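Given next, in structure tokens, is a single chain: the form predicted on its own.
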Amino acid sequence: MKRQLQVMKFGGTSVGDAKCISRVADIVQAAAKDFSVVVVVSAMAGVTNTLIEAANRSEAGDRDYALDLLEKLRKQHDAALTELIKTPATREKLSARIQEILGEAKRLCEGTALLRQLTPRTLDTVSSLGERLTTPIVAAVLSERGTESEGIEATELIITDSHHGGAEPLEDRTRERSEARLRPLLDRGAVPVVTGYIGATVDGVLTTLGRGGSDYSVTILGAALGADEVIIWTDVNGVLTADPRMVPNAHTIPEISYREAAELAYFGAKVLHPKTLRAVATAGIPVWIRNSFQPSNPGTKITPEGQEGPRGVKALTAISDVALIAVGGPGIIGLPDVVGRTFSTTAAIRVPVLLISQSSSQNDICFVVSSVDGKRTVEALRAQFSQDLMHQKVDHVTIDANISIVAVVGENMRGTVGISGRTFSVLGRENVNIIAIAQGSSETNISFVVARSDMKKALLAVHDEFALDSNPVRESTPVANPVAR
């Protein structure tokens, strides 16, 4: 009988050292003595950072303090080298792969030194080289635990366009890949253990997913082989119904709807990536979130329809790295096309915009960027309406950092009598001042901006308001667990 096919994936904190290392071992070890297992790993917790950093370093001519980034990463792989591998050549051999690695890092690093350009190609090759650090060890710790496995770089599988920082994967060819390389492993009982986070274009030229694209590729090699499902190994015991740091009462969603998490991804929860469900939403593969810390906590299931019963508030969630723009003044209800002019200049800079509201006088054009896009956005609007401003068709194009986006998700919540009156009035009694509203077509969140120094106050009312800490019973338990097992 075919083996169900489970493709799991382990973040940063997951493969954060060599005890977690180990503890992944033991976690996929399990699963593979009754499923098929393909692994997705992660860099080692900080070290994508770190590696950015020393790009940028190397940019602004600062070679020497980048290379020093590099020989600190050196010494942190080979320590989790060293207390995992116990075999001498299988040591040797993985400590001369992370020094042609770094190697790599190192000859990257000097060459935008020199030159003070740092492109986006470049960018994505150093950004990368945490996973292709980390994915060799966890192969070899499985292997010599006595579970088959090889190391294998996503650039053969995942195959995308040629979006540097955010490249999208090409269906049909990622599955034609991920079959011919993977199956016969899988058939044969061995564990693929694949780098997260990045592809490759036709052409063969190493492409990221963006930050946390490590999510997105587990989904993507689930629906490209088909799997039965997806599991998301974390530091947290599933979605939460809130922040933990700013709702202390938060607890865990047994389980929940691909729109929910969708929009809670979208919103800023930490736990999954914005783009993670694009990829098995046709299929309904499963997806779980759990705790690689916990292995006997069930977590998250998210699923097409999520959990039966009442429909209405299940989350929580908020973005404070975020900034508000306006385009307005009194001019701008008879400007021809202003809308249609702020959107394609955000679109032409590729910036993502998170919420759009419009002033009850109709005078003011109000969206969110992400603050690392705020100024180029606002540069970027001054120059489309220069001629609009000099004549005062248009009165202001400004921006607000002090503030935070908090969405109230739910399925359906449009048509549930009383949630938006409920979200606002307790937010009126705890003095909290609206700036902006924006509801989803999808009627899935209540989204609205305040200012920053009221976001934990908002989400501790909201949370409050409709009893998110209630407990709710768990009705759904993994496929596979681990410790059970």
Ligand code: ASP
The other form holds:
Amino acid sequence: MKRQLQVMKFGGTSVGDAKCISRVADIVQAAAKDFSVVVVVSAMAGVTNTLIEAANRSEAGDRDYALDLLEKLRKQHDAALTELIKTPATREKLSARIQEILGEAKRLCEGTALLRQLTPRTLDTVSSLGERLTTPIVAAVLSERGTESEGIEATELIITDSHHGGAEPLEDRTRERSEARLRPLLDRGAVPVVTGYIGATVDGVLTTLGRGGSDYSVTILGAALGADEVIIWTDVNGVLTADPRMVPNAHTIPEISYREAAELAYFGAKVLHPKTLRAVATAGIPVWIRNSFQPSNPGTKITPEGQEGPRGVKALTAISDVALIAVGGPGIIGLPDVVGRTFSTTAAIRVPVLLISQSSSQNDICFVVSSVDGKRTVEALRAQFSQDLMHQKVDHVTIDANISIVAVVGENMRGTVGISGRTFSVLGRENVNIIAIAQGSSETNISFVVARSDMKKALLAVHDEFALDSNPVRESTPVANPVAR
Ligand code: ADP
Ligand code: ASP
Ligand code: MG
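Given the form predicted on its own, state the structure of the form predicted in complex with this ligand.
Time for the whole complex; same chain goes first.
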């Protein structure tokens, strides 16, 4: 009988050091007893940040600092290797491979320092190296423990457009490549270990899927291979009712829908990259979020429909690296195309708008963008409205960088009477000033803008109001899997 296929990803903290990688090997080996398994790995925690810092320092001309960072990475990976790999020959081979990969980083940083220019293509190549370092290590550990395994770079599998820093997969080509390269390995019981986060254009130029993009890599490969399940192994017990760093009594949600999970990810829940569920939407493949440090915990199951039963608030989330932009003044009432001009300006400079809202003063158009996009958005709008500003038809284009978006998420929540009322009255009681409320967004969230200094208070108050810390009943029983389940 054909074995079911699990495609599983291990995030940065799950492969953070030798002990963690050893735990990963236990999980994979246990799963491989019952399933065909494809493994996707991230870079060790913090490594991608270090690589990006090395690239940026090189561009600033600080070559020696960049090379020191690379040397630290070499030592970190060599230390893991020494602890993990028993066979001297394998250890030497892997150590040489690490040198080779970091040699590539060194050449790129030197070139960048010389030219004082960092192209998006070079930045992608440098930031991809963390995944290229962990992949051969994980594959070697599995092989040494008797599970046939091969490290594979996703440039061979995931074919993307050429949008560096946020590439999109080309489904058909990715399916063809993945089938051709991975199926023969799976058929003979081997475990492919694939780099997360990266892909390549049809011409073989390396691309990345965006920060945190290994979550997307695993669903892209899961869909390409028609997996039975995707499992994202991380450092918490699934998707929680709020970020546990903000709300200590946040609770694991046993099952949620694709839509709820996507909404949480969109509004900043770091546990999932916002595009993760896009790849599996058509096939409806279940995606588990589980804790590699506590593999006996079943975690969260994300399914197309989510859990049956009473609908209401499922979870809260917040984004703080955002800025509120307002275009307005009394004169804009007589200016019919101001909304159109505002958003065609943001579209022309390719700035995603996270939330559009009604401000407390009716004369403003308010919207929220990522902090990194704030300055150029304001500049573009001031240029767009320069004549109107001069003639005081528009009297301001302003930016407030000290804000956060808080989102209350749950399927069909808008249809459940009283949720908005309860949310805003508890915030009132707690003296949290609501700067703006989202307009016209989906049934699945209520989102609002508060001062950044009020974000935590708002999360705690709303979490408490809807008693999200009480233990929800697990209605779905996970499939048996000795260690992994
Ligand atoms: P990985 O390295 O495994 O990809 P991440 O750090 O990217 O892990 O994501 C996991 C982290 O996401 C958790 O440690 C947690 O702090 C954060 N997080 C934010 N919101 C949530 C949430 N609603 N549920 C679970 N974790 C969350
Ligand atoms: N290593 C990459 C990052 O830090 C991708 C990931 O971890 O998902 O962004
Ligand atoms: Mg992540």
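Remember, it's a predicted structure, so these values are computed and weren't measured experimentally. Positions refer to the first chain, counted from 1. Here, rigid core means the biggest group of C-alpha atoms that superpose within 1.5 Å across both forms.
- Core-superposed comparison between the two forms: CA of D235 displaced by less than 2 Å.
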